[in-house]
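Single chain ahead, written as structure tokens, the form predicted on its own.
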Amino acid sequence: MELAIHTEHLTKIYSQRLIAVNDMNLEVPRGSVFGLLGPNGAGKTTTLRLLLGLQRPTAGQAQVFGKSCGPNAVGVRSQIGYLPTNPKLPGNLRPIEYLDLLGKLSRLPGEVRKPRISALLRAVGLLGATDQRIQTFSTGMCTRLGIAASLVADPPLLLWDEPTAGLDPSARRFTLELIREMGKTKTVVVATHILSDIDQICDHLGVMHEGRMIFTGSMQDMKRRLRRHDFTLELEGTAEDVRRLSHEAANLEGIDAHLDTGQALLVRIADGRSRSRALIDVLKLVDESNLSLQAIHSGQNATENAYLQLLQEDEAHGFHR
């Protein structure tokens, strides 16, 4: 497997007090959309800064496309497009002026730079705002321009830090769709604490907690970590009939059933119990009741459950970490 990013024992300690990144071993496959997931303060932004060479590691090393990262690794930075959280842009410039400046700094010739800037402004939906100064832009517009800025040099690796932070639903949807599109031709690393973003766009992910990488793998690997299978039945009928069904289902072998929200029945299946057979047994009870089945949801919130399980396990390890 060809890697875009590889770190070994990467560590960053601030002022001998704060451990921001703790002995991180990370592999990001080339061509993947990789989600760097974790609560605020988990060390995601510091990790990106170490990859960019904006900060020196206290210990360990990081490589991008096989080359070592660091403050003097100009060749590595030329391979990366970076989008910081809520990018701070020069407010006195207009979008074309700003992107043209970046293109010149990247040593792009005019015949390449000019058409690329036009294409990028169209791609991020800012063609109608080219005459505005950046200081008049909304948060969403600044994020779109920051995305365009990260793409000016056409880098093979994108590091985007909380790209949907502060966006309205329309801008958020646009950004997620753009990440999917970028993932067809580039390696994209998206650092976020928003689980639903990861679930929609990523094929691989790493979970950070208190500076440590506590899980890396595919989305399917993460969901397989759940120790139980479950499904939810949406039912129509009286509350009393739903309660009666819940008690009857809970008495079935290898099944734990209880009421969820409203008229929903959550059914959990023990390890070793056939999932399909358990569902048949429960549906037979529904058929014999006065209830009608409205919908069945399988593995609801699987990603959320797996994520929370990872954090809980890491908390429980304590001194065994």
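Please read all numbers here as calculations on a predicted model, not as lab measurements. Numbering follows the first chain given and starts at 1. Note that the rigid core is defined as the largest set of C-alphas that superpose within 1.5 Å between two forms. First, how it differs from the form predicted in complex with its partner chain.
Annotation for residue 30: C-alpha shift under 2 angstroms between these two forms, rigid core superposed. The rigid-core alignment places the CA of residue 284 2 Å or more apart between these two forms. Comparing the forms between these two forms, the C-alpha position of residue 236 differs by 2 angstroms or more, with the core used for superposition.
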The other form holds:
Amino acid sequence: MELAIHTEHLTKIYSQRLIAVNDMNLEVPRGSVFGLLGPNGAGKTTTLRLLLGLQRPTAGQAQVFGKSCGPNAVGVRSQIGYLPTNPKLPGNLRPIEYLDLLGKLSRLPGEVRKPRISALLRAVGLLGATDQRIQTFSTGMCTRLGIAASLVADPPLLLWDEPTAGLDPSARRFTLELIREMGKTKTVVVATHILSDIDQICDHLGVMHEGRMIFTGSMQDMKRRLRRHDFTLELEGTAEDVRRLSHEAANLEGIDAHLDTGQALLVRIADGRSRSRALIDVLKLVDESNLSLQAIHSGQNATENAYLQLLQEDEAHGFHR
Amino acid sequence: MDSTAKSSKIGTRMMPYMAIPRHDMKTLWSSRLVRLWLGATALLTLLLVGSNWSNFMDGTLIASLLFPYLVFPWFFVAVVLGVTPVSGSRAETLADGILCRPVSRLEYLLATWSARVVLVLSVYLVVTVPAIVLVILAKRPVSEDTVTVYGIITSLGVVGLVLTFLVSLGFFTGTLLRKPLLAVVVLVFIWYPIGLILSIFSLEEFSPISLNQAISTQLRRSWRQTDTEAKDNANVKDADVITDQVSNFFSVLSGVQPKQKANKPDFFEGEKFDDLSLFRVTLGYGLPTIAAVILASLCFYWRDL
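Please give the other form, namely the form predicted in complex with its partner chain, since only the form predicted on its own has been shown so far.
After this comes the whole thing, all chains and molecules, with the earlier chain placed first.
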């Protein structure tokens, strides 16, 4: 497997006090849309900044397309398009001036730079704002300009940090569509704590917690980690009937059922038991009872469940972490 | 490879180095500080020329025009302009916008330092050169003076060098301390008593006030005079003085008694300032300028953004 990003024992400790990235080994396949997932303060942004050479690792090393990262790794940065969270842009410039400056920093000749800038401004929907100074831009417009800025040099790797932060629903949808589109030709790393974004766009995933990479793999691998097969049945009827149903379901082979909050029954299916058969058996019991079925929840929050499970496992490991 | 292709390749490689100063100068030019400075320095020059029009001879008047750049208040502006590039909230903007691009930190630092030096020198020259030309060419009711073109150019050069040093010192302090306000306060506290600090190291001749006093003498010097002095091994003497001064500097720093008394120039004797040596001044301000830029680069290289 050809790798776009490879880190070995990457560690970043700030001022001998705060461990931001802890002995991280990461492999991002070339051509993938990789979601870097983790709660706030997990070390996602620090990881991206280490790859860019904006920060120096305390230990370990990072490589992008086989080249070592560092403050003077110009060759590495020429391969990367970076979108920071809520990018800080020079307010006194206009969008074309800003993108032109970035094009020059990427050593793009004028005949390549100019048409690309105009195409990018059109693509991110800022053609109508080219005569405005950046300081008058809204958060969404700044993010769009930041996206265009990350694409000026047409790099093969995009590192986008919280690209949907602070965006309204339509801008968010636009950004996710764009990531999906970019993923067809480039390697895209999206750092976020928004699970639904990851679910929609990513084919590979890394989960960070307290500076450590606690899972890397494909989205399928992630969902497969949910060994338990859970269904939640929302029922209408008396509490006594629900309790009775719970007892009857628990007596079925390979099924563990217990009352969840309110009128909900949580059904857990053991490994090796057919999910569809188990569901049929439970639904038969519901049909035979005085209860009526309101809704069945299953699988929709698979990523979320797997993610939370990973975090719980990581915390439970204690010293072994 | 033909020359056109070669020059285009060099042009492409130099593109960031041209783009950053242009961007920086544009940003600085749009700042209130620079615009106010330009207006204020023009006004002050006009006032100085107007009020001393019929009092001072050419050399004294020109020296008085250069005083605000060496002593007060314009050194403060030079320091503030030097402090800002990689400190405070600007560091975040440049990390997000510039340093995540294929630009090395050294390239960025040198480009932004050049922009500031060019801007400071431009404002200084744009105001002082026309004023000096006016003073020299106008018929004023004062006795004739012997100011030379060589003297004017070297005097402007000395003040330009001091301003470059101030920008570089601000640049280094801003990079080291990270907080622009703190850096400016520290520099103000260093620059005001600089004469006292320099006298501890027997380097009074480099103090801004001494330089300003010596400038009226320098303005009346001719190239031929300097050439003759050079033939009289003046540079050998300069080198001896410099060696003694450096040795004395480190002796004072380390607390060790100097082996021999520093070979002090006759600079202050009789207040004639005949002993002003461009060679020593160039070394005295040039070397710290280079050191400040190198130290700023090292500080910035090791810094996390």
